[in-house]
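Shown next as structure tokens: one chain only, the form predicted alone.
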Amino acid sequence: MKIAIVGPGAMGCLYAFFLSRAGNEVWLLDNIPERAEKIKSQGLTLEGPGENQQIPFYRITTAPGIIGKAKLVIIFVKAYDTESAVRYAYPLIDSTTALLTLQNGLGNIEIIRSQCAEGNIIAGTTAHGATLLGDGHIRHAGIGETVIGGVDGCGLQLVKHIKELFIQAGIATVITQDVNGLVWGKLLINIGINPLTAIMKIRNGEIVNYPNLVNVMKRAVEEGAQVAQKMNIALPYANPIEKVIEVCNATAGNRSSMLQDIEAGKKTEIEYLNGAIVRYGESLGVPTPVNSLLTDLVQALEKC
């Protein structure tokens, strides 16, 4: 299958590595020529549990016309770049294309829908963790399940096909019937982990070592759960706080994407995570003081 992955960051390269190694025609669409040339010349390198492998990778370009129409387009850019990325990738898409977002945060589905009426939208989450060590060089820092589901009446057979494709590539995948609940479930995990790791400059698993941080995490997640409840969203787990602590432990060695962004001097996705909780809370009359404070702190860090 011809697969195009938009965004050669940590997660984009991780999925490109697995899907390419499984024998698929995988392309990476980049917007930085120098990075594309470096990956083309050096290939993809994966470090991780039981893995330390480099594979050649020549199918990377900044010109979507070179790729042509793809059967699957995976959007792996930051949430604030989704709109421009979908417009950039538009030449890859026709009525048979599946568009998959595995991004963090709220709003990505709506942006993809507004920019591309032709594609079949699939959304999901992944519990894999990856750290970008260099262009095309990643550390697989956490192994977990990928969950996907169709949006706007996208056919179940297409979703099943993507699931089998991922499983054949070694990416454990299941299907959900409630994409909205899934996205919100991942959101609550991210609002509890990402800003604290970025502010404190610690790995995911270190949060649970500090009772004060656990208390802040609990309050942030409780606020998010109250907003979700007000919106009648069914979360994919019974106890949000227990789930966040479980993920902290399961991805203990991972450096969150927000921490990586702060360390690299890049903009973070805080507006689409904790900031989204604040905006929804304001519109629904749900107080979100902890999420508001975390948003302000991370935005201040971006400017340091």
Second form
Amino acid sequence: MKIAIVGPGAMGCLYAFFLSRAGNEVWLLDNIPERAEKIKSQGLTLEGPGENQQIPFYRITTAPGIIGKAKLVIIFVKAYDTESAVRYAYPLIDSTTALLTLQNGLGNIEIIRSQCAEGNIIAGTTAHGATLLGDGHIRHAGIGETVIGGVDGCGLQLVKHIKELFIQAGIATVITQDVNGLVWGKLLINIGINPLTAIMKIRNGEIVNYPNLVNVMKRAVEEGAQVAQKMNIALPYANPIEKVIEVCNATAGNRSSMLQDIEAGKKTEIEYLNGAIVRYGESLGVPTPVNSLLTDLVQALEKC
Ligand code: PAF
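Form predicted alone done, so how does the form predicted in complex with ligand PAF look?
First the chain shown before, then all remaining chains and molecules of the complex.
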């Protein structure tokens, strides 16, 4: 099956590795020519639990036109780049294409919908943790489920097809009927883990070693849960705090995506995570002081 992944960051390379190794025609669409050339010459390398493998990877390009129409396009750029990524990938999409977002943060589905009249939108979350060690070189730092579901009436058959494709590639995947609840469920995990790991420069699992950090995490996540409740969002788990602690432990060795961004001197997704909670909280009359403070601190860090 022809699959295009937009964005060869940690998660993009992780999924490209598994889907390509399973025999699919996988393309990476990159907007940085030097990086694309490097990955083409060095291939993809995965280090991880029980894995240490390098595979050749020649199908990486900055020119979407040479890929042709793809059956599946996965958007794996940062949330602030979603709009330009969908426009970039537009030549790959027709009415039969499944357009999948597994990105962190709020707003990706809406942006994809606004940019793309064609294609069948599928959204989801991934609980995999991946650290980018270099271009095309990743450490698989946490294994978890991928959950996907159709958006705007995208047919269940297509969603099932993508699920089977992922499972064949060794990517454990399940289907949800409630994409909105799923995305908010992941959002609360990210607002609890990402800013604290970025500010403190610690791995996910270290949060639970510090009662003060657990306290801040709890307050941020409780604010997020109150906003979700006000919006009548059904979270995919009963206890948000317990869930965040569970993810801290399951991805203990991982450096969160926000920590990786800060360490690389890049912009973070804070506006789409804790910043989104603050915006929704303001419009709904739910106070969100902890998320506001965390947003300010991470934005200050971005400028340091
Ligand atoms: O953004 C991340 O790093 C990941 O979504 C998560 C789940 C926090 C694991 O590191």
